[in-house]
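Starting off, we have a lone chain in the form predicted on its own, written out as structure tokens.
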Amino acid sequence: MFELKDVRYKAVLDIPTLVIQPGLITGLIGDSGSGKTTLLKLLCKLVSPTAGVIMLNGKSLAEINSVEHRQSVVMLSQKPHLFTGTIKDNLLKGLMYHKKTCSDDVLIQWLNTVNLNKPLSESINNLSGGEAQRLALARVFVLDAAIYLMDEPSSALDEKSELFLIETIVNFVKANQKTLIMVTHNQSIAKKYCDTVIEFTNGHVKEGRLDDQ
């Protein structure tokens, strides 16, 4: 699916070759500042490589319209932005950019999926950090994208809530035959849930199963 050839980004990343397969859960692990988040930004076209080529299904990302690309490749950042207003406003905002619509009943189902037991009319000002993270997750789920990029999606949660959220993400991805590329600081989560891992060390990468690292 994604194929990187001689990709560099400033002094942050240097990747001679890398292939990320479709339909799998790929974990990105490594020390802080080693290039994991930068790779997600490159794959989502939030930044462009200093050198090299990134291909998606055989086509260079440079040749793909950025707006159209982000309709099929959706990124959830570590500290996702919420828009002023209600929970419903935030769920619909993502749909608006993707030119999709959704009924209230379906929106509520997604809130239930991420265990956010709040009415659609609830102001985001009343949400805790963990609740805001779950709302952001529901917002990307409802988009029904082909590829999800997630940067520490459970970082704002305690251990119990973290496991629930990761299992929710994994179950969604597998049940709907999506592709997930996920940064995680937790090697036990990577080992349990990821089909393959990419380990980052000073901007260089190594592919494989975590058992083989």
Given for the second form:
Amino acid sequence: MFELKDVRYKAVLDIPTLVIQPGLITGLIGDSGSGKTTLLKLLCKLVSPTAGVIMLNGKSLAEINSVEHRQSVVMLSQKPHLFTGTIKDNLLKGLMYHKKTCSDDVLIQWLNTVNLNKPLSESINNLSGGEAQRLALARVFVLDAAIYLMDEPSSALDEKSELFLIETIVNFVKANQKTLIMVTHNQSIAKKYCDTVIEFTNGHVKEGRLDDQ
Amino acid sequence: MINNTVIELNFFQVLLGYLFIVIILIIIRLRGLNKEKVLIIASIRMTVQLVLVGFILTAIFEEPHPLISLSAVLLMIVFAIFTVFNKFKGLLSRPIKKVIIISLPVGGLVALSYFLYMVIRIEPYYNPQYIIPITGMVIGNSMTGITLGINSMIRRFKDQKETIEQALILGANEKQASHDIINESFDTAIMPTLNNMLGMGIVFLPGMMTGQILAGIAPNIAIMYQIGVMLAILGGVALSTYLFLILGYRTFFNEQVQLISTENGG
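How about the form predicted together with the partner chain, since we already have the form predicted on its own?
First the chain shown before, then all remaining chains and molecules of the complex.
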């Protein structure tokens, strides 16, 4: 699926070679500032590498239409930005960009999936940090993309909520045969849920499985 | 009945007007404001510039020629474009400058041509008595509108970087990601003109109408002109600003639909 060759991004990232397989859960671990978020941004084309090539299914990302690419490779930022308005406005925004629509019943089902028990008409101003994080997750689930990039999706949550959210994500990904590339600071989460991990140290990467190391 | 003929001001009468400058100079001195130089330069420039324009306009009106009218219009447009560039020194990229060079003349000239040739129907088509003052008003206001639009757009692209990036991440194209910024900037740019229209005739009498009335034109004729000019100004401001915004937002993205500041800032 994703294949990186001599990819560099300024002084942040330097990856001679890296392959990310489809249909797996790939964990990105490492200290903050080691280049994990930059890799996600490169994979969804929010930024382009300063050198090297990133291929997706044999085609260079530079040659793929950026908007279409971001509609099949959806990223959830560490601190997702919610648009002003209601929960429904936020869920529909991404769908609008994807030229899709969804009934209220389906939207409510997605809210239930992420355990956000609030009406669709609720203003986003009334949401706590954790609720906002869960809404942002529902907003990307509803898009039904092929590949999900998640940057510490549970960072704003307590331990119990964190486990619930990660299990929700993993269940969603496995049930719908999605590919997930997820940054996590939590080694035990990486060990338990990720099929493979990429370890980051000062912009360099090392592949493997945590239990093998 | 009062005699409505124009009272021509002689040199001595105008000189009496400068009494206001003396009064302000005294106030500035008393308050220690250190603005004497600016006040004197402004007064001299205003006087010299207007006297010169008076001579030039008299000459043009006496010997009207299509090339002279066209040159005057071009000069005003070029001056307006450079005024905008100077206002944002160092802040405008080359592509955004190109957008200004297109949108200011096109928006202004469309509104102007419609007003001069469809509404007033001036004869001959290059009549400087109409073309010069009306071009000044329409282009001048379009320049102010575009300036407000540029200011608003640059500020919002900076302040709302997160919102735009979030929209891009969710699969928006440049147009969708900039939708709110374009709307808000358009609103900011045309608001002063709309406020001006709201207060017109009640809070103040507009300058052009006042001038015509002082020159002995009947108020009902002056009002008709004022309404027409105000609509042409609104048209010029709205068209040139809208054109600037719908062409200008693209300059904030690169060909990979990435925010240019994001790409540079990492």
